[in-house]
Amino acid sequence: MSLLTSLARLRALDEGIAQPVATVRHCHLSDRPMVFIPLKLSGESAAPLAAMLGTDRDRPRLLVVTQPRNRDLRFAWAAELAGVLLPYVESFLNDTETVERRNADPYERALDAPQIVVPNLTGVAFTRLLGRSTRFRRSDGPYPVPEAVPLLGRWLTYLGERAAYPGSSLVLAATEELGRHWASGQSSLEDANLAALLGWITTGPGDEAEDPLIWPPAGPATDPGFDAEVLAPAIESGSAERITEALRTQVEPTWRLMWQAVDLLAALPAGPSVTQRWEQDRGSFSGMAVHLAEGAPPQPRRDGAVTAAAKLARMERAQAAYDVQRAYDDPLVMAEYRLTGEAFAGEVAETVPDHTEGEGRSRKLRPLVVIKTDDPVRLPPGTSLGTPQRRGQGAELVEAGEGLVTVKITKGMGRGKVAAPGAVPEVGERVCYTSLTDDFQGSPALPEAEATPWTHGGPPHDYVPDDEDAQEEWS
């Protein structure tokens, strides 16, 4: 926990109400996203009990397994969920733009992609569970299972491994959501509470929130006094109706939590670089579909090493770009760096526009600016920097001494002998500098497939789902 978000709890602690810790939101968020909220039941790492999902906040569909430990009856379910989020996922393919690539072929990449809403991380790796347990099934054979199991089976797949992503909004879970968004004055651990955490945000703490019979736990788990004495009596009497009536009232408050959820976050305007991560997410959901639509096999059980390295490696590309893109887009999360100093901001006291290096033909325009600033500066001469304010141009650290840091323009100044207008700072300009910059190197080469080296298991074997993928939750 950072410094700025200790003190924003304290604070909350001391004036009973949440406090802002961004003033933009870094998430993007659907016209229609599809509130998911799975329940399970307990004691089973994977044996659906009801979800509630739905685009209308007052239109939800609840589905209900009658029986959770009959295996026709889950796949049953499974299906009867496959109707409502396949067509909804598959809407999106309709409408798609061609994008070009440098030394690549264009591609079609859909103009919007689905957006799942869940509570909380246990929501998220429920529903990544859930893609675990069906997309190996069969609709021939022995034991088959309904068409549409196994194709949501690798959405669920997908979308649970995407939500892993950073920056990523395919998936959102409400809890991390706000919690990024906002500090209460309880704990982490207490904030994975939905209806704790949203009292915090709205109106301070109270005691109804975690009252179970008030607020339920917003899932995949019930609560144990739930299960043990509505629950339990209903499975035992036999009575779909009473069953679907005792899980609608664990549900139903969760629903209602979520679209508020849902409106708080929709109420903070979206950050500038929320718009560039949304396109990746459209490429991303666009390339799944073509993996499906040329008939590909299932999702591996276990990725292959140079697989592996290079999720690896892009997902720690996109957490990098994405700590960049906070910082730049709200300044309450650069204060987190202006306070470690890695960052400084000020006033502008003095430019050097005209400023050059070098002699003859190898002379370049280095305009150099003079800022006056409190904060602590840590950073060594020839640190490269950038500026929020003027995206894409790089700086270098010339000094730093009492309050005054100078710094060098390298480019984003135009091609012409004089900085292009607005290129330079302006004195008396408020402007923030860091050594968070965008400009990353790129990932190292790694061998194809069929070149692995022993050391890390050799080449890996055509992937052909068998029986025994197809047994791993569900049986």
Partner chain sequence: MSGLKREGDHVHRLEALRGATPQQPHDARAIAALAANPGCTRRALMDGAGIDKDAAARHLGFPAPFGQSPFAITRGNVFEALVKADGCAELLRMLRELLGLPVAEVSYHDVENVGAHLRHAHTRALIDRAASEGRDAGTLYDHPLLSMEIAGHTAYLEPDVVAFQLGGRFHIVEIKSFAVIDGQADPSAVAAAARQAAVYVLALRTLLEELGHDPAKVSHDVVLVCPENFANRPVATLVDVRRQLAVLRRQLTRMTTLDRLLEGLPDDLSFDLRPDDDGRPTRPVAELADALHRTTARYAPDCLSACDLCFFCRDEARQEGASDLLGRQVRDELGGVASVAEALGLADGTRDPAEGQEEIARLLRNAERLRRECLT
Contents of the next structure:
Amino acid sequence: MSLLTSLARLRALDEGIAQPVATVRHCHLSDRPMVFIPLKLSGESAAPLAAMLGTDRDRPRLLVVTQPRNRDLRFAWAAELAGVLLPYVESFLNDTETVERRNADPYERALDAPQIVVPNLTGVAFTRLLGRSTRFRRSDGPYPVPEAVPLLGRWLTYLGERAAYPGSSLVLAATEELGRHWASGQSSLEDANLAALLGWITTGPGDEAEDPLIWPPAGPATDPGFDAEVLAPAIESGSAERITEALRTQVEPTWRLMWQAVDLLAALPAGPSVTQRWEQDRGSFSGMAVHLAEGAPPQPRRDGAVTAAAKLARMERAQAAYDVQRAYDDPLVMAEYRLTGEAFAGEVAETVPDHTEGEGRSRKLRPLVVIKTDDPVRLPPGTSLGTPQRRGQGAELVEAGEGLVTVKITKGMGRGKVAAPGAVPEVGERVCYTSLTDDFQGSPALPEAEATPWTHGGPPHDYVPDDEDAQEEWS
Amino acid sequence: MSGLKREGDHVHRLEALRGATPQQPHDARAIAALAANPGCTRRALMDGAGIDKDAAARHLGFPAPFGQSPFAITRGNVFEALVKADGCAELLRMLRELLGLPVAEVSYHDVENVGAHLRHAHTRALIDRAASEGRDAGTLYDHPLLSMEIAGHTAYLEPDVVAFQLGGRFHIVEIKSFAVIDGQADPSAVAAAARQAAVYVLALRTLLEELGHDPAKVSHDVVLVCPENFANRPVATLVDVRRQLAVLRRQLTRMTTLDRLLEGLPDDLSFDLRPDDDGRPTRPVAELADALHRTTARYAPDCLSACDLCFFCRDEARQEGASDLLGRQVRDELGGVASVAEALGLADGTRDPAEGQEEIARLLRNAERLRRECLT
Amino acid sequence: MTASPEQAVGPEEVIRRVLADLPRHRGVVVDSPPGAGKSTLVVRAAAHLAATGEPLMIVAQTNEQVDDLVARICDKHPHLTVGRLSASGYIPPLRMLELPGARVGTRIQDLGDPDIVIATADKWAWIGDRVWPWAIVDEAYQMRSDKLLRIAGLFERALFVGDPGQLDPFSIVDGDRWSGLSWDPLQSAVSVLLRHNPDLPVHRLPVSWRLPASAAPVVSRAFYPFTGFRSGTEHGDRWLELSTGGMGTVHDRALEEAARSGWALLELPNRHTVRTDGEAVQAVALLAERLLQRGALAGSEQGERPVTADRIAVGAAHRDQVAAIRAAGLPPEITVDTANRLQGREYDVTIVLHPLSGRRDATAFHLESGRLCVLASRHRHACVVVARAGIAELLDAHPSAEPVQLGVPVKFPDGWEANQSVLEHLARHRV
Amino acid sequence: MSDRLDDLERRIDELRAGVRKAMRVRDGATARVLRAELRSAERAWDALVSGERQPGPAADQPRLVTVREQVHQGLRLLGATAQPRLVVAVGDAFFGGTVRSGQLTSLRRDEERSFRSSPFGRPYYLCAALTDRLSPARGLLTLSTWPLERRVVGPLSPRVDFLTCAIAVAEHCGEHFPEEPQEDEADDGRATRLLVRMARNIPGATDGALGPPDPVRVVEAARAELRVHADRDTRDRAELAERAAAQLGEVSRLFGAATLSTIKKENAK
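The form predicted in complex with its partner chain is what I need now, so please give it after the form predicted on its own.
And the full complex, kicking off with our chain again.
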């Protein structure tokens, strides 16, 4: 969090209403997102209690474990969940496009992909756990479960993993996305409360957001008071209706909040790079689908050495790209870099479009641009720069001082003797340059898993999910 | 030494602070929580005086947001019972697998078999016998009762189990019902367990020292027992609590140096809740609130998960318009600027920077300029 | 891990043991505290291995480190041929091109067939289909294990050398998902290596040739509590002299204290400030300026020489602090940088802006022991620390609720303890 | 009727809110009152939605055998001092038992009362095991018909008794479901689960493979470990039994004596 965000929070606190920290939306928002609000039984790691979910705000599905103490019912519940989620996920597999790749076979990429929206990060974590607890199950053998359950497990595992991938929008945590676009007048810790955060963004703060009687927790954990006074007696009574109704009172308010969050995000125009990141999501999603179709085993309990390193590399790459793209898409994000002197913006005061360097054959066109700026520039001469106004273009800082910065354009101004029209900004145009650039070379290859070196424990015994996984009782 | 006398009258002063309110005994969790926010004078004084912060908060109309679900509680008890069932059969299995406990080592003592009032003495006796390697030194001690001096008062501590004879060393066994899934557990839950276990380790070491044994006989590796994955089957993991021990020692020494804080206090200051016969506080709320306001708190949002008084202090911070509300990081970023109004004044330029505020003022104005530029 | 008690043994003996162990084990680890002759060891080992006639690859972390090693090897062992692999963008420094035995190229084929090939870990990761019988991995504690994973296939046996006390490798993404795994990619190369090969011999260089007698015990106690090391020089072997007299300003007195005792704490009034605390920045700049003006002379076993700008370094925790200090108008020859980038470097005098100066709350970043260790162990003669009063109180008020990951070995020293220990020492040199 | 339902639901919500508010400020009295109202409202609601059918697990089928008798049965099978939960599990596994551990809490007191009123009026009594200070051991059941040696617990006895019980359970499994236990109708795997639970805590009782452990193997493993502890445990018990016989009267010999003397001795040193 930068001083810019801190200032926004101060302002929010003072004015009693959240302040924007983004001018565009930085996540993809599906036309039919699947809102998913899971509840779990307190004191258990992944014992489901209920879930409200659906793509239609007017027709939520409520799935309840009508006797939470009964383990078989939990799997029945998982099967029900699969009955809703799998058709949704698979509905995106049919329409695909063919993608050509350099030195690799072309592949089929889904035109659209599923998007699961959960209330908060603990919701994401629970989704992952749910995946972990179901993906190793077998529909045959000693402790059989319905066919769909292990498949659901693999998808949930995949989605839960992907949620940790910077810039991915397959799974959104409402509080996180809202927090990325608005600064509330409370601490980031308190922002984890969906009702509270939405309160700040819409009507202003109020203590009722923290009153479980008015706004029940958005899950997966339920309110202890509710457990003691409502749920426990209901379970004692053994009445399925009563348990169902009790749980409905706990998820329904959150259901409304979730769609409110979706609307708020939808109201923002999408940043230019969002499509590109969603494209990667679609690719990843299609990849997973193929993986499953090929009958690959369920994801192992934990990553092997090579997998871990590969994931880390991808995630770091994605994080870096995500940061740069957000800054290029959004002046308010770029402002954070201007504040620290890694970027500057201002009016073009003067240009030398036909400036050249070198002599004879090595003579190169290097148009000069002088920018008048109020920003503190903390970049040494020679720093290579990029600019949101002309994304293809590369520039280099020549000198900076007295509110005037000279840069020379080094690439993306055309091949000719004179710069291509529009390549060099006009005097008076507002431009922004930054040392933040999105040119990363790929990371070098990793060994094959079976070639894992002795320093990392040598080749792993390839993983076969055993009955142990399948029969692990689910308490 | 003169320390003794000072020690004496500051204990006296603390009792004055507490007044008629019965001393709230510290348990392991409370002691472990001393490190949660050591910078907070208000909390230090209330803990030192042994005031029931939870009761105070409720009386003040700011009940703490904590509560434990009956399901969680039941689950906890059921799991502990499972681990200890049939002479700790499960525990023995794990100790054999994890620490190579010899098969012959199965002897089990349930300290609770003696009357409650004798548990501590009995624990002492059993531990002494074990440590002096006497014949039939026990292996498992169930429901032992240890003690520790906190700010002049004795706190009684109840570890789940103490295991002996793992290479002649004592191990604290901590049974928790949060799950270990594929070898990992919720780091904050583990941390809490480790802090609590550290209290037991220290208490047991102190006991051994008093009995003239080598305190190092108590291992700094505690045995954490949790349900594995999604099954009920317990799994044991060794947790190294040396760091937690260091922190704990630090905090306990701080407790004895409360004088510094006490000296600053007005003589008439008291946190007394004036409980009636059935323990209900009768002291006028405004009066109690005022008394608390006269001590400085160091509110941070982290308190919301650690301190019973958090809502009271947050409310106070709101009244004062303190930037602490927004979290330690923001507060730190703002350098010396403590109040929201001040910070915004500097940002808008409606307020001139005081001595030493020039830089933060410049930064804030710059930030404000950028925000306006981008939002209009 | 067989930890031989080598504090007692002489450095020569340790090096002898290391070389003796090389053929006996697949890997050998050498822990080297600041300035304990790590590079010397690498050069010695390189020559030793090259002498067997078998080709050797050397892995370092940065281009500077690589260039430095090439120079040292060619200088000490002119008969050896050294190939310097580099990325296409890299422009070799002149001194490199002048070296007779050295050859620079972007592909193995360009290098002919030298006795030794040196490159950064990043470069090595692009090299394939060849296996070297021997490798030396330098700064192995600063190398992330996923880098080692990429290159470990290139060698059969290796010598890993590094300083466990410096900053751990890090990532811009959250790696909790891998914590507890023996191959956690975010762990250092050495810790992963040792978790999978616990029987590899681990040696320790017992003597710091860089740190003076005034500094070695302080750094050893704070950052190497269990292993420890000593200074190669006695009190009096090193001296720092200010040839012109002072004007009695705090800055002058700080420099005088540093010249006298090897340490000085220039304490500014207690105040919470922004990171780029102007007063502190000014103080740092002034100290550096005065140090030059007063014509400091550094005397040591290597003779006496003036402390020129290039022998002075200014260290800080954050990039914006570094930028602010640079902007304060120091001679460009003076190195100003963050702890991360000062790792492995050496100067006569260092001026340090204390990471906790002006902070109200200490974060894990500020408390990381490696950060302070780097800043406090770059100097041959003296270290001047600039800090606002109140750090003791800050440490005292620091809430401790670090999360605990199962199966992750606890790392020592604890940042809090280390800071406390250093602070206690500095207090004795406060002006 | 649906308005009626709505009213009820509104009422229930109010009451629930009331109770939870009261609990938050720890106002037990108010909470109790409201709770009572709430429960009746909830019952009414149940009645409305689910017709007249009154669900609830409390609808347990008439018990043919008394709790007392079932515990007796269980203990006889186990043949050693055991915790209620184990006794219950055995009942579950082999006698289609209906006892819940909760029902056993008052049992021992009733037994003692009945004994005091008419000593040996019954063929057997369910009593507490005796600790090394001859006081009643917490949560350990025995049979009055057993010799003192079997009813006292020394330091090793909990383990010894566990192993003895394991042997008994394994042998019973062996006899009754020679092959593939969970095939058996009467059992539906409860017996196997019990055996698995016990076997995994006995070294060498399972071959690591999955599926039900081989009863014979379990018995052998348990006997093997038993041999390690037997001598010392027998000595301890004999010594305890002697003391009990010498120091205790009729009643306390069965139900234990509250004695502090032993502690005094310890503190003395």
